[in-house]
Amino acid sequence: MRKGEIIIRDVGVCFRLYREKVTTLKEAVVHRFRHLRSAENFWALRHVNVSITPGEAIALVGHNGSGKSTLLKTIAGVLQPREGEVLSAGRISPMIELGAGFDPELSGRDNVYLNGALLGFSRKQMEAKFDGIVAFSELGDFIDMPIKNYSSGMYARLGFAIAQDVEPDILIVDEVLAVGDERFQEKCKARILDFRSAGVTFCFVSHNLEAARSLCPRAAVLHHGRLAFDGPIEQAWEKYRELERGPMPGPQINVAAS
């Protein structure tokens, strides 16, 4: 495979659902055997096939619960498919949950180094990146404040500033342009366009047509975990609106023996 290539082959992601609430150890023991015998399977994705070439930009669209974020997390390796496979080549930078892995008791500075280590960078490499990350985040002296005292906007700015400095081959973005003030959103968008110009493969989830159109010429429409359309973004958005107007079938749940 070439760097930046992604192949999603007949992917299915399934979660086990347990209806009964367990609040005590005794209840857990009593209900354990019942759950071992049967449980409800919820297929968040089923039979999804998408191929993305190096340097291509694709938006994932669909109503809430359609499986967009699940597919992004599967591409990023956060979730493993029950069926099929996801193949990718190169470094992946997932901007899915900005600030995931932050320690609220530590300062912004310490969290930069902590996140760098989680991303596979040495302390020396992060020292070289540090000033640029702080400058992008615009946190200034707040970088030495415990992040438990940060506002949600400051939290998101630091998360994006770290994620954008990874130099990825594949960039995965889930609605992060909806965080922070308008000026910072435009700054994030400009940085993403820089990645696009550099030939970075780009996967983007958004409910904002204008944002998706400005970043991606292609879109895949997901509907209750299935791929409903894959093609030019304008046609994809028409399909998305058509599905929104139609009847909403129930979730894909079946009772299966363990």
Ligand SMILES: Nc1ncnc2c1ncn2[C@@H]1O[C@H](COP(=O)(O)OP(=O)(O)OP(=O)(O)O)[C@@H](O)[C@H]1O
Contents of the next structure:
Amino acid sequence: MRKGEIIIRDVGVCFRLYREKVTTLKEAVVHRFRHLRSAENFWALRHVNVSITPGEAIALVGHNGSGKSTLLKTIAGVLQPREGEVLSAGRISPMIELGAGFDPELSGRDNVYLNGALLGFSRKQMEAKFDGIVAFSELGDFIDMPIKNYSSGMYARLGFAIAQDVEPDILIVDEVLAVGDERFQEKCKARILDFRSAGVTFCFVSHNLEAARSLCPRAAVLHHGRLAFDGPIEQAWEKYRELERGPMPGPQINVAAS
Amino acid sequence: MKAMELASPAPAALATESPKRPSPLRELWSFRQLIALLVVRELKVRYKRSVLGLLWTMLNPLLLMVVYTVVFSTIWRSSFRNFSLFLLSALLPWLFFNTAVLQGLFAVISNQELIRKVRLPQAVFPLSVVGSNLVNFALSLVPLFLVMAALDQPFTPALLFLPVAMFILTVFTSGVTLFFATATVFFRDVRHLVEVMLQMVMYLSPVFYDLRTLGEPTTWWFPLFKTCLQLNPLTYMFSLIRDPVYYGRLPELSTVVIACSAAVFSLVVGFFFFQRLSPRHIHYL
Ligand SMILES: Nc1ncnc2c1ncn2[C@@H]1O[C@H](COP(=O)(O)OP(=O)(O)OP(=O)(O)O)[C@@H](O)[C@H]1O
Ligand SMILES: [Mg+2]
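Can you return the structure of this protein in the form predicted together with the named molecule rather than the form predicted on its own?
Below, the chain from earlier opens the complete complex, with every other chain and molecule after it.
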């Protein structure tokens, strides 16, 4: 496999829904572990096949609860698929949400190092990147303020600034560019286009056609956890709108007994 | 146009190219800096806003020591020399073990936000709890040495063994902490179980007494009790520290060997369980 390649092969991700919520050993013993048998499987994703070549940008679209975030989490390795497999090569910047892992009590500076460590970078490596990150985020003196005093846009700025500077081979972002102001959004888009020309793979969830079209020529449509379409974004969007007019537009729970 | 059918690759070509997943240990090792950062963060949180925080860490075992010494020397009229030091030398490792295990129970659960969003070896959380408690343990050596000096206890070269002893105990504690941290994710009341167990283990471990100082009472249950003590790994762990501190000599080789084996066994079992179950944590958080 080449760096930046992602292969999603027949992936199924299953959440168990328990009729009775059992969180203690006592309950489990009293009910003789019945909850394990009566659990129902809810497939948030099933039989999904996508392969993404290095440097490609793909948008994921679909109704709320269609499994987009679940798919991104599976690619990032946060979730393990029950069926099939996800193969990827290279460093994934696993920011399902920008700023995941920020500690609100710590200053922006400390959070940069914490986030770096979360991504597996040493303090030395992060020291070398630090000025670049602050410059990109344009946070200036706010960098030494506790993160809890940041606005949500500032939060996203710092998150993106870190994610863009960790030399990822695969960049994954879940509806995050929406909070930055217009200029910062443009800056992020420009950076993502840079990445694309540098051969970084980009997976992106968006409910906004304009944002998606400007970044990704390709889109995959998820519908109730199934891949409904994979191809050029214009057609994908049509398919998506068509499905939304269909019989099962919104989130639904269709469970299969295990 | 890239149609959906074309998008799925030929499986045969892939099988040979699949990248290897990094081994769990190697992955954990690559996150060692994160563990260090988490330790620092935990210590910062603990000592933040309380100037006495650091002092408290050192005072806490001393206060316990005073209470236990008063109580036990009254009950037992224990005749042996420097009972307070005898007690403190096992109380410190006990407090380390006890606190690490108890705090570790919620190490995974309290970091669920991160676990849901970032891919990382989840073992970093319980291990960082052990780490921050190890720092506290090391700090509490200061009052230990002060007590030794105050009681005219000789400082022998055997004390140089302490770092090794602490390392062995840390390995042992890590395994136990990992095991119960993953169990708590699935069953939240494991905490109550562990709390009760730790209470019992404290009295079944040579904290307030010692195999040697027990003598040979003739009660029918004494042999049972003695077997219990001999099977308890903490017996050997505590000897590793009490021998140099209180008896001023190196622990016996057999003690060291048993303690090391117990530590390795604990870590292997704890890490194995944790690693096997951690992909499922996210469904229970
Ligand atoms: N931890 C979980 N336990 C049970 N069900 C879950 C869990 N996480 C997600 N799901 C379910 O999986 C389905 C897909 O969720 P997902 O977050 O992937 O949707 P999405 O496409 O990102 O939606 P949105 O557009 O709202 O972000 C939903 O029905 C959700 O309820
Ligand atoms: Mg989502």
